[in-house]
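One chain follows as structure tokens, the form predicted on its own.
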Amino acid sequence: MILVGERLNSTRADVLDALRRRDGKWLLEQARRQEEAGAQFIDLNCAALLDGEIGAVREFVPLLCSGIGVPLSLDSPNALALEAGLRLHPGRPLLNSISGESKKLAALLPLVAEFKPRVIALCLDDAGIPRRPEKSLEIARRLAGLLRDRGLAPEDVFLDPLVRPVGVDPASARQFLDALEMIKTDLPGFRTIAGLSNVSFGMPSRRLLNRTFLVLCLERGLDAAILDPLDEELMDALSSSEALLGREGAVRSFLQRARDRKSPSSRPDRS
């Protein structure tokens, strides 16, 4: 599982504050938090600053860069700060994100043909978000096409299905995990990824809920995903599913983090 380090969004409280103090003391320290917990991108959110944001970008960017070991996934609405972090970034960051509406796809398919990111695709269009999984293939298809033609190799291209909250629809997590299934189906090679924590967005026990629907997406084929890896319990679940669904290495890496975990040699084993 590709693991995207989710804490340095600016719509957390902390996160924003920092980038309005410039503290870039503590957002690489959280950055390098995330890659020991096993990230392997970082994504960096800076978009709640508004006119400040590709300030924020040019100052952050390089400085997250020499100091953590692993790329970023640069996430924006916004096409001119992409801009800004493609050309400070060394190496392939990840392109968070670019999807099927027609302005977005006129703004960031010619930074794809020039930078070649690795790049996040969202299965939406002008339409908005699909409430069918058949549509969200459809998206996903001539997405897949586009960044093809742009030179991307389909491990370079991670198609979203879109995560929405359960607490407003239901149907929604089950809706994702069809199409989970169909793009992979559909699609092999090409890559799925999933924000995961916007499925428990409004709702009680939003760990919980995180937990049981990442192991739910795994089982069903999901290759990456946005979370927080200084989750524990949330990493638990992820190693021993991988685990239990005999992904390579993942027995292997099973056995190491239980040997890392901390755990009081005298509680009963309740399994």
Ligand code: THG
Given for the second form:
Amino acid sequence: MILVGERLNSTRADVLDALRRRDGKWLLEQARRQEEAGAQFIDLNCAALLDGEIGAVREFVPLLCSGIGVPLSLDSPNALALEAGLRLHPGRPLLNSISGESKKLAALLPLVAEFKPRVIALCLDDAGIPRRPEKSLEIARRLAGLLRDRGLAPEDVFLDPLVRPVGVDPASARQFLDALEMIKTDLPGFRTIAGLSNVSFGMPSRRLLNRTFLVLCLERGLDAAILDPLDEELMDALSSSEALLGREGAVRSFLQRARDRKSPSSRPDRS
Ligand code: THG
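Follow the form predicted on its own with the form predicted together with ligand THG, if you could.
Zooming out: every chain and molecule, the one shown earlier first.
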């Protein structure tokens, strides 16, 4: 499972505060902790700063990139903020996100062709987030084709079927899982991703719902997740599910996790 650390999101009060204070030290520390916990990308969303977003991207993308060993996931609804991030990011970030909306495609496809980032493609279009899994697949196919035509390899494309809150529509998680399975079957080689916590908006026991949803997604073959890697119960659910599903290297990782828990300060050596 490819993990995208979600903590540096300006919807969180502590992150918004740090961005406003221009506290690069705090932001970098959050990024490092997520990398240490296993995140392969660090999501950075500064959108809640509104007019200040692009300035924050220009300041913190270089700072974070110089202090961590993994690329960023540039997360914004604003194409200009994404472009600012792409221009300043060394190596290949994850562009979060493009979608089937015509305005997004017009603004972002040229940037994809120019920078060749890895890309999260949201399965929604000008009509919104589909309810029917067949419609999600249709959008996924179209986006997969457009991104391939811009020079991306399938493994650089993360298709996100977008889960809606289960409190709004009890069928939403099931529809997401069905869309996920159809995409996995129809578009082999492409990757799939989920932002788990959308499923639990407005509900109690959100972390329980999020981690149970992760297990269901794993069973259908989910490749990547945007999550909080510092959530130990979530990471336990991930580790045990991957071991039980026989994913490559997962039993060994599960055993390592159990050993680390017993002796958190002294990691056993490999002899
Ligand atoms: N798909 C893609 N990108 C995404 C999402 C997605 N980016 C944003 C979001 N969904 C995933 N990221 C986050 C980041 C932080 C939080 C949730 C999702 C978070 N939420 C707090 C909580 O759940 O308790 C509430 C925020 C607060 O502190 O007020 O921290 O689906 N491609």
